[in-house]
Amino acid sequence: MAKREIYGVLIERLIQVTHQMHFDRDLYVELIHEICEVYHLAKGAIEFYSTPMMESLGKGEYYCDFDNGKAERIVLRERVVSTTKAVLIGTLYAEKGDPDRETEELNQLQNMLRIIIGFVSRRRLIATLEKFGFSDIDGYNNFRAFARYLDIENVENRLGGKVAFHIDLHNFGMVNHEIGRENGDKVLKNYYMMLQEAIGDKGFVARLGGDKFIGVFDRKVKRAVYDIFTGTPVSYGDESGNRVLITAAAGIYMLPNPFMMKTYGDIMDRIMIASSTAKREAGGSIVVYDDKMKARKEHVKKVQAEFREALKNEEFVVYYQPKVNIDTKKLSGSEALCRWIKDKNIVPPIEFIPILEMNTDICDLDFYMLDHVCSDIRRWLDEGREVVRVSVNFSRKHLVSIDFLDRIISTIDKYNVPHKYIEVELTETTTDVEFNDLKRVVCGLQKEGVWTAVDDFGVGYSSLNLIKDLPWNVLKIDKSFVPKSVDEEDSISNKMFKHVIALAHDIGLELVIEGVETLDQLDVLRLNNCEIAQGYFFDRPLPLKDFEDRLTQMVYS
């Protein structure tokens, strides 16, 4: 058979093999070998570079399906740049001493080489689409990959009885800060690989973004996976052995058996609700979804939906809880507390304050409270009443706002209220960034003559730097820090309480003890020279009219 006729057969077979729906690699390689033997080629190779820059750096992929080990010289070389700017180079080699090819034979080889280059280009495009469709830029499985896994398992009826999860790594920003982002990326990758290894081939793990992961695993490996969630050391050095402890907030949904997924929300909604609950707890925490969480989520959505209208309609009301000097029994101040009056019923703060803290709604409520407090004080002054300092709580979320300080001062000045009558209560902070913002705000308020107070000191892991480095006026001690009676004088809590009180007195801080409810607690305060108490022993939070009666009376009987 003439070379031209052989060429016709080979190129027809090449087109068939490279365009069939289900690629047969063995058949393709067999055909490449046949072409090389017919045309006396020693080697055929294809190079693939994702961009011209990768070509210049020599960073690409190399494919060679025939090489007899005797390639000495180039017969033909084709360089093609695709519309996506990928570079493909096909090269055919001959043995040393082989004669030069005639033009017709070179044209035949060129046509076949171009078909092969086009085929490799299409295959690489499919692989690239697969990569970018089902993995993120860092190579992690993404949500599409997770959704595809769920679809496959669901069709095969293999989801029932498995465990789905969503995790959010605790304080990973601090890890990046401490060891650097490059090492942080290594930790993230190693953690992901540890999860994959623990889960095995009967589950799946993907990254949603940042330090958030989702997945599914078999109940047989639950203990191993849970151990990773609650805290595991992860290395980031090749030889140094450096490790960091990584904990996660994990939301878990135990899929019933049998289980058929109708939508992804059947799983995603539940693990996200449980994860949100887990994030509010410290350390490595695991929360398993139950139906009460769904009801809680609906309540959250309802409160958030109704908040704006309630604010507009002034359904939020200021209640004032007196602060009393326990020696003179005189009213010495008060704290403004928010109550939501809805349909003539009081909504307990615990039912809406934590929800408003989930976003910036709480910031709007805080300034609403300050505005109403300033309005009340202005009216009391105009009426000639004796006025006491009122403390107003502000969420930590305000600290990121550069206008926070100016907005407080402008609100007070709008009512022409002397600054000495306002006290701003702020809670302790947990990060260096927040601490710096807190310092800026506290120092700024001090310059403006506005009092500042540390709220709930003793509830968290308070740092003495909080009262050493910031110029507070008032230290509010939470009731949980106060000994229950003078009989506990030798207890650790009593000794700690005594020293904190002494320290506050030494550095000139005014002390307010919260949650005082019994005569025994009052005796503890007197024994430790604590002058000001706030709590049910004297008064519950009072509506405006009742508190105004207290202002008129001023002294407790």
Ligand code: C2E
The other form holds:
Amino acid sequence: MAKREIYGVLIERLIQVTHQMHFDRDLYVELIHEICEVYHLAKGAIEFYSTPMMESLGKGEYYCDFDNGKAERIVLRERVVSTTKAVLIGTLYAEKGDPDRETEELNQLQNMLRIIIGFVSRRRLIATLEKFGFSDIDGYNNFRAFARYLDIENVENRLGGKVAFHIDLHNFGMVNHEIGRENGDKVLKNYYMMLQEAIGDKGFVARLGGDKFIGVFDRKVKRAVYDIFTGTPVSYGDESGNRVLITAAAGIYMLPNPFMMKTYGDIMDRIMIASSTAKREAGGSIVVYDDKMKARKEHVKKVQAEFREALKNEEFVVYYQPKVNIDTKKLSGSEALCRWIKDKNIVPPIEFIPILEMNTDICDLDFYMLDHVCSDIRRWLDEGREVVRVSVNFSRKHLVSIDFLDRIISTIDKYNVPHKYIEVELTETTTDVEFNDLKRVVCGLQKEGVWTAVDDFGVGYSSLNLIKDLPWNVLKIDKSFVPKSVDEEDSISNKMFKHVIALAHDIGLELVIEGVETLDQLDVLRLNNCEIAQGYFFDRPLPLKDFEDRLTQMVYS
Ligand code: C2E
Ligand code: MG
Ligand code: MG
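For the form predicted together with the named molecule instead of the form predicted alone, what are the coordinates?
Okay, now the whole complex, with that chain kicking things off.
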């Protein structure tokens, strides 16, 4: 066959190979070898630089599909700059004694080389798109990669029985702060690789951004993966051998078997709900999704959506629960407790307070309560009634707010209510940061003559030391801490109760015992010299009119 005919065949095959949808690398390499043989070439190479600047620095990629090891001199060199300013250079080499090529042959080689360069640049573009499409700039698999994985597994019916997760690392901001951002990045990468290793090839892990990861794994590796979630030491990856303990809040969804995914939401919604529950709980927690969570999530959304309007419409009302001196049977004070009157039903605080505490909505409710209490007290005073002190609950969410104290005082003063009639109930705190805020508030209220009470003492991390350090007026003992009766005087609960009461008396705190329901409990209080009880034994929280009757009557029979 004449050279020209051979050229015709080669170029046709070249076009075919390089324009196929499914690139056949073996066929391509075979063809390149054939071309080099026919044209007596020693080597063919392509260089790729992302910009001309990178070219001048010599920083790029190099592809060579044929090299017989005898290349001595350049036959042809083609340099192309693409519209994206990428530089591609194709070079063909010959052996030492090889004669100069005729113009026609050079033209043929040039045409083929251009096809090859075009082809390489197209493939390079596709590879780049893949890379950026399915991984983030730090090289982690991204959500799109996860979605693609789910699609493939779903079609192959391989998702049933697997475990899907979303995790959010605990305090990673703090880790960054402590070991530096650069080391933090390394820890994150190592953590991701540890997860990938534990999950193996029957699952997938991707980063959702920041310190959040999602993925799927086989039930067989559940133990190993859970171990990582609950807490694992991760190295910075340098010689120092330094490691940090990483714990995660994990939301898990056990995919039923069989399982058919209709939308990504079938998996994503559930792991996100479980994960946000896990995040609210302390420590390296793992929460497995169940259908009740979805209902709960919807309830949360509903309350948050309806709150503002309900506040404006005055749907929240103050109930007053009396506090009674157990010796004199006299009404000694009362606690304001919130009720939501919604479509004629009474919604108890447990159904909305914790939700309002997820953001700062609670702060507006607390001041609404204080405002209404002050308005009631003002009216009672104006009516010439005998008035008792009313305690109002304030969420710990207020503590960080600088104007918390001023706002309390100005609300009370707006109604010209003597400060001694108001008591602020706050729960204990555990962190030093909060303690300082708490100190500022409690001391400030003390100075203003507003009473302060520690609420719910005995649940959580109670510490009398913490209480000793602040000038509280009242200690409210939680109902769960009160022994059922005096019968087992030596029981641990009785002993603890006795000591706490004695200590509180020592410090000079007034004691209020919450949740007193029975005569037996009243005996326990008497035995321990507790003065004031608040509980169903005397009264439940009462609507305004009923409480006003108690104010009139003043003494319990
Ligand atoms: P808390 O401040 O410890 O209030 C005492 C709770 O114990 C009240 O529940 C009261 O009804 C209940 N209780 C009183 N006596 C007895 C008894 O003898 N037996 C039993 N089993 N329970 C008794 P309630 O009204 O459901 O309020 C629950 C919690 O909601 C309150 O606990 C308080 O932490 C919070 N809360 C209520 N209103 C407000 C508010 O306006 N603002 C804030 N931030 N929290 C509030
Ligand atoms: Mg309270
Ligand atoms: Mg309480």
